[in-house]
Amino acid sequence: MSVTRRPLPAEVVTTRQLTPHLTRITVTGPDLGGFGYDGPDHLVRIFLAPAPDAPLTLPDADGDGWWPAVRAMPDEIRPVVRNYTVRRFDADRRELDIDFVLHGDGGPASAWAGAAAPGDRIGVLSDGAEYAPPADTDWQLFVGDETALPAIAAAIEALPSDAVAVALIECGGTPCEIPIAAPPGVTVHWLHRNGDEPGTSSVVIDTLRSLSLPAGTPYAFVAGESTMVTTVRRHLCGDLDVPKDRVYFCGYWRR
């Protein structure tokens, strides 16, 4: 099936709890073969209900005309959209898994991503990765928060078996840890907040001021709360040196 860029309709088949605040929904659909994916860090936009007991309508347009689109709907169909990244695609078993960072019913995706159970219709657009390591890469730097642990799983767990990496994940304790599978060459360092509420604690720049880095060149992926990524953008860019196009960095979200 050829890749298609649309949304396209899909439905839960299992949910996973995999700490306490991380959920791991699987979903599949016959339009799934037509999912494009690219690789770690791959965006896939959700579209969910209006509300709990909504029909859900996806809006029908190709390209980038979906968010006109969306726009366009009235307010009672006009579905949440959210952006998600992919953990894992199967193409041939039409399989899509996304990890859920759960926070109450305070936002649509948590509350629809709490109360998932099987048979629950979703959409899903295929809307590209942004994770793209240059060729003369000798190491590479992780950094994130919840939020960011499905793409740098995905992606430490693609790295061949040679690779030297580095990975800082902020969490809320050990109960919010995964098992990564990790290349021999690749350090992941689990950072605590302890006790600080997420997007306050100074866990991450903290520890990257205080590690002794490889040496070469690196590449660099930094996501998770904006601020703390700004901070870690602005320390390897300005204290480190690291040329900024060899850093990637987003905001998935704003305390």
Ligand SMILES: Cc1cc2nc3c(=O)[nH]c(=O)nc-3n(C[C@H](O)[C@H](O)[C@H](O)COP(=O)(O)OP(=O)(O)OC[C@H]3O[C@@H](n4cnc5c(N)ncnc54)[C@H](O)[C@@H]3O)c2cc1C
The other form holds:
Amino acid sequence: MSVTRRPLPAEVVTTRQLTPHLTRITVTGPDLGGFGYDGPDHLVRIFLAPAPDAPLTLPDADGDGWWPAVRAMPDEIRPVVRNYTVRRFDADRRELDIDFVLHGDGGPASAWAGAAAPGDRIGVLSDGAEYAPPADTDWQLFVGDETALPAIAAAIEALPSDAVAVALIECGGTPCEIPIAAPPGVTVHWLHRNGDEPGTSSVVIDTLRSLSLPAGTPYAFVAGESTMVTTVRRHLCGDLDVPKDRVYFCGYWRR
Ligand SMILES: Cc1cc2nc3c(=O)[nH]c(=O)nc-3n(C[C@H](O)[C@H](O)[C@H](O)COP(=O)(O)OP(=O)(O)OC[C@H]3O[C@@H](n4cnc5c(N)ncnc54)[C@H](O)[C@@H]3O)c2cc1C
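Which structure goes with the form predicted in complex with the named molecule, now that we have seen the form predicted alone?
And the full complex, kicking off with our chain again.
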């Protein structure tokens, strides 16, 4: 099936609370079989109605034309657009799972996800994946907070059985951990913020500095709050001399 790169209408099928602050929303739509899926951190741009009681109007544009089309829409119908990760894509069932961090009602996407119910409307645009460990990688490092957990969990679950990897995942505490089906050579460290606000803890960089990492050529995937990501990248490339092209990094949100 050919891949459609335009905003597609969809609606909520189910919602499932994974942890106190993470909810999985399954959406479906008539054209979602052609959504396309390139890999574990596949980006889905979501389109939400500008207000909870307003209708959802999607921009009528293909490819990169979607953003100018959104900007050209009048305020009262212009949708809210946010970036999320496809946790699971099922072309046959025309379904996507998206795991939303619930960080309160201050953000439209978090507020929408916290109140979502079957039948609620959303738009989704497929926008590709970035995670790409080179063939000569000996071991992988995954670093992220809850916003990167969907990408990191999907990447770990897709690793070959002999893979070597270390994952550092920042979260609120033990109730915020989720099961990840990891091959035996993968060590997952759940790093608790212990009451610190998201985006303010140094637990990730402190742990990374204290760890003895595997030998060989690494590939690192680093995503989450921008300051944490920048600090981790600086440590990897500056202190540990990991070549820049072996570190994928992305600020997923900014405190
Ligand atoms: C490539 C990519 C993939 C992503 N994948 C996911 C994903 O799968 N799941 C997911 O939950 N997020 C994901 N994110 C992050 C998500 O886009 C942001 O958290 C986004 O800001 C949420 O939008 P909002 O409308 O809820 O809040 P916004 O309107 O953007 O922000 C409102 C306020 O909330 C704060 N805020 C935003 N996010 C958080 C947070 N997580 N915790 C605490 N405070 C926050 C902001 O600092 C701001 O003050 C991804 C981002 C990128 C770039």
